[in-house]
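Form predicted on its own, single chain, as structure tokens, below.
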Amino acid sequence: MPEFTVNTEGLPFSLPYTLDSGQAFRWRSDGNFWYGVVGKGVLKVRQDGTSLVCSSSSDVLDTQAVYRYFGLGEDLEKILASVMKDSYITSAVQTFYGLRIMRQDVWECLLSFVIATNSNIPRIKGMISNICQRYGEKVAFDGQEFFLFPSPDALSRATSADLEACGLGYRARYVKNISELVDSGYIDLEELRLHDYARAKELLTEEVLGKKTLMGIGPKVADCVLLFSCDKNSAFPIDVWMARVLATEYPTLFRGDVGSKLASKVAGQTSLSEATYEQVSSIAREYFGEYAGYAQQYLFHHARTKND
């Protein structure tokens, strides 16, 4: 079991306010400890002042390993310099100094983003545990154990009822569509991290003859995939939890047939079609800039911890 330290002094970080602000789905505290499931191996992190004290199932997950997983490389005090706005963004940004983007495996945070929509945290987490106790690998750890998110090829190879019996319902199908066209090399996730994030997005969200290529796959997803595991940090997903941010504190921002159509959004009245969705989103990555996804970031968790 490799143990090392990853010195963060000088790098604004906080441990709790990253793994828990609904970036990724793998990761559970235990007294002072966090554990999860990354890549290939399980990770053991604490925060002790300027330093991570971590330990691993894999000599993969080595220091430069979590020092990129954490986003420790980006210029966190610019970053949120750049977004602070107003006093709406900036009273996030206080309350939540630290919280860093996190870049995750393009595979594993696709998956997970198709299966959370329309779900809520507890429900994602368990359907994602399903899957991954079937049809992952098994790792012993710390004396507990731990499953890896399944390949590409495993799930391909599952039926849809196999995968609906995990809970995913209706999701299964996606699931399955997608596994098959990443493992049969028709669709290179890797990839999506060469192209900027308009051309990235567009891969993600194609059609061929008035059809999804990656089924389950609309303009929300594809932001959360982007941001959160391709280095695109203008992309800006748009939930339940943002339109209402949005329509109640930036009403400047959104006028006309865009406001109105967030306002029904937030009323429940209404879901955002994908051009609404990319007008609403646009504007928001006008006005907060090339670091839009962390205002969003803080902005999310923000709103929901403050209802928690």
The other form holds:
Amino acid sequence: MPEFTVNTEGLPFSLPYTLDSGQAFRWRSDGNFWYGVVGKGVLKVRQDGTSLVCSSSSDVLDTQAVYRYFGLGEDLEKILASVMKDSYITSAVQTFYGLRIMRQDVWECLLSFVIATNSNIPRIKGMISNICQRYGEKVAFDGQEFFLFPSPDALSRATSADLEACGLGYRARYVKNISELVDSGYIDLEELRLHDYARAKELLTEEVLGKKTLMGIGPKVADCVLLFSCDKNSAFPIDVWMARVLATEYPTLFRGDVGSKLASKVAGQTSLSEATYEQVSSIAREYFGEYAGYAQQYLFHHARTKND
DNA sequence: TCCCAGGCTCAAC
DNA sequence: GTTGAGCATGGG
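Switch from the form predicted on its own to the form predicted in complex with the DNA and give that structure.
So here's everything in the complex, that chain up top.
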């Protein structure tokens, strides 16, 4: 069992804020250590001052992999300074200072956010845990059992009925459709990070004859994937929480037609059309700048934990 | 019990 | 192109 320490001296970082901010759904804490599955290995990690005390189940899950996974290579201080455009975001940044955007596996991230649609975080964790236990490879580590995230191959061989039994509901057919396309090589997820934001998003949400090729991936899911696993720091995912924050705290940014559609979304009366979503998202990206995705994540976490 | 959730698809204008 | 219903399910 490889044990190592990652030195984070001079790097602002909060392990709990990062792992508990709704980016990844498979981490749990026993109050001392955090346990999670990263790629092909299990990681046990504790933050101790300016270092991360780690042990892992695999040699490939080493210092370098952990460094990359937690986005420690990004200059967070500079990034946060650049997004603090007003008092509201400044307050969110100060409250959760050290929250970083992780660099997750694209496949796991994509499928996780397809499953996450129209659900809530506790249940999302349950659904993902179910498919991992049912279809993922079992790994024994630190006296416990863990499951790797299932491969496209394993999930493409599952029946929709089996997937529904994991609690996925109507999302089961999306998972099956995407797994088959990825497994067959129809789309290369690793290639996404090589394109710019706009092109990568196009590839994820492409339509043929008016039908989505990858079912269950709209603009919001695509933005989450691009931000959390494809290094697209300007991606600005807008879910109901973000719509609420934008409508309430940034009314001057959204006036006229876009503003009223955003308000309608917040009131639960309508959902954003793809065109309106792009308008709102584009305004937010222009306002917060190159690292808008970081702003988004601080605002999201801030909004969700307000009444805790 | 009812409302809501890191939305999306599909049919009907 | 835009809109609105429908969607499976479980947490709060």
